[in-house]
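What follows is one chain in structure tokens, specifically the form predicted alone.
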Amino acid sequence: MRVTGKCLLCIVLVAGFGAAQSVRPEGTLRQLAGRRGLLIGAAVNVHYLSEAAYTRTLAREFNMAEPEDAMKWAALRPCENCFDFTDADTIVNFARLHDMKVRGHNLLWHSYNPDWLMQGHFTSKQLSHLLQDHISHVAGHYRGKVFAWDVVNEAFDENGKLRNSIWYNQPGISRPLESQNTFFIEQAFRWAHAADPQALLFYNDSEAEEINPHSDAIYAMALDFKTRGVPLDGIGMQMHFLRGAPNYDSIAKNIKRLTSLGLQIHITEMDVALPVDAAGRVLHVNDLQWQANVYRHIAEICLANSGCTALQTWGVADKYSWVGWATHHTKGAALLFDKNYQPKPAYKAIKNALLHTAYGH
């Protein structure tokens, strides 16, 4: 395969690296989490690494990074026979320079795929070859650099049914007649393990944190995979809270049943949305404390279960959160740092959880 490249943000990144590396005050999130054996992470957008405040906050407060989009099919594979690792490599290199672990996201998803793939009218056999080649090439490229992969993302819907997708049934990858419907997921995990046997392999999904038909389907798949020796190491729980408080007891029970299978849990994409005005300002100041309580409860649940090994927010600061455009700018302010990179009550809440939760790590 041909690997293409494009100009890196070399000058600004070098400046940002130095600035970020020099600011590591005592008691940051990454320092407190490190003492508890917990990974604390943030999703990273390569376009913001040119901003000094962004890189300082990222390197100072987090010990894990995950590309928001740079490792998805549409970003990595602009044509069938070419790969462009430029943006993803930039994030990986930043993380390695700052002693941060890297989560890969993701190797298979029904969304964010290139037009050549979605409109290519490939046969099931051709799709199988494409998927195996993609997973082998990407996971192989990052072998030894990415410690954990979201191998498959959001394959189930909210009712616990497999989503219609190019990989599952439109037309889906080729599979033996006697195989189960989750065969395409299983194959993705087997191919990822073959490409990098040392990487931890996760299934990642949204709105399946609580016990419900969605999480029941994931649990059933996980139990089947563990029983049959499919190389599944963990479940990623996204935890985008856009519509009020979660059921904490249900989340704790769901984490417990999954970790009882010998699986790790990573909280992979957490944010807690608040009502905001047209300028993105929080409408009710008391909401910031409510938000802090949500973050604290989730951190406490994770810390209380030794199988929950990572907590990651979907972004670094409110300035670049996806929540605004996803809610037509009716909600926002969903992360630990505000638009000026100042810590919010939620930041202090997670610190308090790291300091005072009964020792689980």
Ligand code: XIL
Second form
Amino acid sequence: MRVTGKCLLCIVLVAGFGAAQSVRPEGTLRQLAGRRGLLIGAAVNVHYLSEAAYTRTLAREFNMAEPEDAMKWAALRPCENCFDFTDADTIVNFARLHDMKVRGHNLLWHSYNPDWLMQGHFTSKQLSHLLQDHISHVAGHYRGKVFAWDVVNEAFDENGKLRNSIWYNQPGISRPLESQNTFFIEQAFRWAHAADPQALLFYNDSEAEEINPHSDAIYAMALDFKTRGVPLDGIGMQMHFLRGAPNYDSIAKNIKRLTSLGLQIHITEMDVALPVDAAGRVLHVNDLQWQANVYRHIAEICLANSGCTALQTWGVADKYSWVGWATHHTKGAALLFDKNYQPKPAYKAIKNALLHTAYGH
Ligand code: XIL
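Next up, the form predicted together with the ligand. The previous block was the form predicted alone.
Following is the full complex, with the preceding chain placed first.
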């Protein structure tokens, strides 16, 4: 290959740009988090791993990764009797290569399920077998590679009632007598524990960060599980802030009551949505500072409680985020890096929290 003088200059510039980006006097996010014993993660989409800026930012700034979709039923189970681990394995291998821990997401959810499962008219007994087989197979495949699983995702609604699902009550995996309670959740945790006794097992949910009927139901289940020895290790708090700032005191109290049960807290899917124009540009400049404050508050709350062991954002940079889709493209710009992978005020805010927040006890 002939390298022209012009092209050579390009290469030098690109290399220099990369180097300048990586030299931050106070250290990268993962370096600072590592010193505090905190896992700092990002949801990863396999489609973007071919983009150099994406992978560079991911590996440089985060010490934990979670497949955004690749471990969900619809991705792993194209048909009843087959598994396709290709995309999930690609993410796991990337993470391991870059010394990042992997969170698994998820083994049971009412959403993102394949059509053959949803429209298969399976009996309770058949569903029970399918679920047990799925959990054993998937958690077994990733034994020793996935350190923590979201075993069950979003089983309760905002009123604290169990949501309708094939696993719970339509028809549900359990006998009728047991189907009106958390038996199916307990069962999933027991199967996951049998498949990988070392993995930390989490219940993950959204809009249950503050004290409210939703988080009360999760707390009641957690207390029951801990009392009866069901293998539950932690609660995942999604923290998708799509509609303004949360009540920080209430979040801290909720984290405290859960960690008092001996549970870990992982902040699993954080993003802080801002109003954007059709091109995805932030409408008000001050919003970036407001957003930074939200991130900083949450990081401080997590750091102040030693049971809060991970903080993860739902994506790497604003270029790719589910928020646009979730808000009909009225909001976006919700992550720590902008569309060009440049750090935003929120990035600096989390670093400040890591540098200055006192240790939790
Ligand atoms: C979202 C993904 O970001 C999208 O790519 C996908 O189309 C739908 O799921 N709560 C969860 C995540 O637990 O799995 C969801 O992820 C966002 C809400």
